[in-house]
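Read the single chain below, which is given as C-alpha cells and is the form predicted alone.
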Amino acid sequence: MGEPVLEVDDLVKFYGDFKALDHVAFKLERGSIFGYLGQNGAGKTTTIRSILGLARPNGGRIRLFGIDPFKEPLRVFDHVGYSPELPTLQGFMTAYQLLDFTARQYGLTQQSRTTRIRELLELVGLLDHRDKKIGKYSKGMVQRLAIAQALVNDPDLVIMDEPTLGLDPAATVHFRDLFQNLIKDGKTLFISSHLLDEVQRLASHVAMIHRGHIVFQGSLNDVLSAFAGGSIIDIEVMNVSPTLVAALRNLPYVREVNVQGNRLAVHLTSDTDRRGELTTFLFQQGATILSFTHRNLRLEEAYLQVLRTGGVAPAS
C-alpha cells in the first residue's frame, strides 16, 4: 500500500515519574479510518500531542508522512489538520473570522478563503451562523467549527480527538456522512474516541491503549472475530440467582455470562441463533422470563473483553 501516512514506534513519555505511553507503536495506512480506543486518562492525547510535535516523547520515533514531526513541524502542518478534544476557539471572534485568519495562516489567498470558508461552513452546517461570536454558541456547534478548521488546509491528515463529543444525535449522523466522504475524497482519518460504539461505525482499523500500552491492533473485522465472535442473548428474567448463572455458563455454546440486576448478557460461542434451545433450558430452571434479544457484538464489548485477557483472543 506504500508508504504510511503515519508511523509510530516505540513511544515513550513520561510526565515525572508516570510514564504515560509506553512503547506505544502502530501504523495508519493512507485511505483508511483509524480508530484509537482508549478509556479516559488511557493516553490517546499525550499519543496525539506526541505525534503532533506539542509534547516531546523520552523515547521512540514518529513518521508523518515520512517526516519527523520534531525536526520539521512547519512541513508536517501542510498536510495534517487537527481537531482537539473540547476545543477552545476565540469566543470574540465570528465564526467566519475564525476561519479566515486560521486560512491566513495558511497563504491562501483572500478569493481562495472566501470560497473556502464557506464550503467548510455549509460542510459542518454552520453557514447561517458565519457572523455569530463564537462566545455564544453552543457546546456542539464548537466542536463543529473545531472540525471546520482542521480542514481549512485542505490536509491528506485528519486527526480528531473525541470528535463527536458534545454532538447531538442529529449531529452525529452528519459528521457520519462527512467522514465517509472525506475518505472518499482520498484523505486518511485518525479517531481518537472512548465512544466505542460510534468509532464501530466507523473505522476499517483500530488500536487500543490502556494505561499507556497498546492491547490490540488490526483491522475491526480482526478485533471482532478475536475477541467478539458469536453473538449475545439479552434475557431479562423475574429472579436471578447464582444457580441460574452457573447453570447457563456451564452450557457448551455460551462463552460468559454478563450478569446486571435481573438482566443477564448471554455471550455465545457463535453466531447461531441459541434462543430455543435458551427458552426451554431457562423454562426447564424454573426461571420466568420477561424479556428476550439476539444481537451481534458490539465493539465496546470486544474492548472489554481485550482488557480482561489482555490482548490474547479466548478459545472459541
Given for the second form:
Amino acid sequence: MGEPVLEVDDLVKFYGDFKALDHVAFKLERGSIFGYLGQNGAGKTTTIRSILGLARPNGGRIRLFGIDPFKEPLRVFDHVGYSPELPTLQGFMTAYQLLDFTARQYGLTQQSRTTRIRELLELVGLLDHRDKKIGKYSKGMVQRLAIAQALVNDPDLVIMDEPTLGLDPAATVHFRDLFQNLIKDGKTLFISSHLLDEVQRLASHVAMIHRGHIVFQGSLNDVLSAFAGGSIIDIEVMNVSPTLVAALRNLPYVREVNVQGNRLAVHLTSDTDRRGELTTFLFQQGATILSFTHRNLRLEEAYLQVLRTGGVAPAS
Amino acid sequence: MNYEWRRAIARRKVLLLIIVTVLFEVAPFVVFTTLREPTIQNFIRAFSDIAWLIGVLAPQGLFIHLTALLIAAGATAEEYEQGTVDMLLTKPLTRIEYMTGKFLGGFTLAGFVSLLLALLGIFLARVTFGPQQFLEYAPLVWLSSLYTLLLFYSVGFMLGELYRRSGHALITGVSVLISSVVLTGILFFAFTLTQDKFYLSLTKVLPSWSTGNLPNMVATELFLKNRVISFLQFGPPIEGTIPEAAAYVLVYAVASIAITVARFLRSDIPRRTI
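Moving from the form predicted alone to the form predicted in complex with the partner chain:
Following is the full complex, with the preceding chain placed first.
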C-alpha cells in the first residue's frame, strides 16, 4: 500500500495538568477517507492542531508524507489543505482576494491563480459572490469558502474539521459528492466530525477518540461488524419494566438493550432475523407491543458501543 | 505586507486614530494663524522660517506613538481573536516568516502614517508661514522620528503576542506610555527638590524620554542651535546625547522583539479567543 500519508504515533499532549491526548496513534493510507470521531472535548481538534503544528505535542511522533512537519513545515504544507471547525476568514477581503492571497502563498503564477480561483469558486458555488466582502457572508458561505481555500494548492491530503457544519442539506449533499470526487482524483481526506451519519456515508476508515484515547481504529466495515454486529430492533412497548429489560438482556441472541422511555433498542448479536422469536418472547412476558422496527446498523450505534466497551468488541 | 496594511486599515479604530493625529497636526497651524496677541506673534516670528519642524515633530509627542501602539497591539492578537491565524500558519510559511511579515507590515504602515504627517506638516508650514529653511534636513529628522517609533511599536507588538488580546495589549501599552510621561514629571520634580542627578538618570531609562527627545536632539545637532528646542521638547528638559537616546530605543525594541519571538515559537497557537 506504500507509505502512509499521515502517521501519528504515541502522541501525548497536556494542557496544564489535563492530558488532552494520551498516546494517540493511527495511520492514514493514501486514497482513503478517514473519519475521526469523538465527543466534544475528546481530543479531535487537539489531534488536528498537533498534526498541523499549531499545538506542540509533549510526546510522540507525527509524519506527514514521511516528513516531520515541525522540522520541515514548508515541504509538508505544500501538499496539505486544511479547513478548520467553524472557520473564520479574513472579513475585510473578498472571496477572490482571499483565494488569490492563499494561492500566492503557494507560489502559483498569475495565470494559474486566475484559473484555479475560478474553478474553486464554481466548485463551492460562490462564483456569483466572488467580489463580496467575506464579513458579509453567511456561516454556510464561509464554510464553503474555507473548503475552497483548503483546495487551492490541489493538496494530496485534505484535513477538515467538521466540514459540513453550518451547511444546508443541499450543500451537504454537494460537498459529499465533492469529497468522493477528490478520492477518485487520488486525494486522501481526514474528516473530523460528530455527524456520524455523514461519516458513515463518506468514510472508508475510522478512528474513535474518547478522553484522549484512541478506542478504536480500522475500516468502517470492521467497526460496524465488531461493535454494531448483527442488527437492531426498535420496539415500542406499553410498559417497560426492569424485569422485561433484564429478561431481554438474558436472551442468547441479544447483545445489548438500550432503554429510552418506552422505547427499546435491542441489539442482536448476528444478522439472523429474530423478529418472530422476539415477538413471541415479548407476548410471553406480557408486554404490549406498540411498534416494532428492524433496521440496519448505524455508525452511531457502533460508536456508542465502542464508548461503552472502551473499544473491546463484545463477544458474539 | 500588503495583507497587513489592508487588515490594519480595515480596522475602524486605526483609521479614527489616524484622523485624530492629522487633526492634531493641523491644530498648531490653525492656532498660530488665528492668535493675534503681540507676544505670540513675536514668538511665531522667531521660528516661522522653520515651522515645518513643528509639523514633523508635533505628532511625535503622543499621537503617533498611540497609532503605532494601536497597530502593533492588534497585529498578531487580532489574528488569534478572530481565529484567522490558523489559516495563515497552515500554509508553506515558517513561524519566523509569519512574525517578520507581521512586524514589518505593521511598522511600515505606522511609518507611512508618520511620513504623511511629516509631509502634511511641511506643506502646512509652507502655506502658513511662507518659504521654509533647512528643509534639506527634514528627511533625517523624520528618520530619527521613525526610529523612535520602533520603541512603542515593539512594546505593543510584544504585548499583543503576550496577551493575545488586542484590547488588553492596547490598554497596557497606553498605560506604559502615560505612566512613563507621568513618572518623568515626578522624577524631574524630585530632582528640582534634591538636585540629585540620580533622578534624571532614571527618567532617561523610561521609554518616553528617548522617544520624545531623540528627533529634537537630531534637529538641534543638525541646525537648530537651541532656537525652538524648549518649545518642541516633550516633557521637562533632561540632558542627554543622541547615542544614549538611540541606545535606549534599541534596547527596548530588541528586548520586546526577543520576548515576542520566544513566546511565539515556544507556545501553542490558541483557538479563536473571542
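Here the structure is a predicted model, which means the values were calculated and not measured. Positions refer to the first chain, counted from 1. If you superpose the two forms and keep the largest set of C-alpha atoms that fall within 1.5 Å, you have the rigid core.
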Residue 58 C-alpha shift between the two forms of 2 Å or more, rigid core reference: no
Exceeds or equals 2 Å, Cα of residue 26 between the two forms, core fit: no
Yes/no, residue 70 Cα shift of 2 Å or more between the two forms with rigid core fixed: no
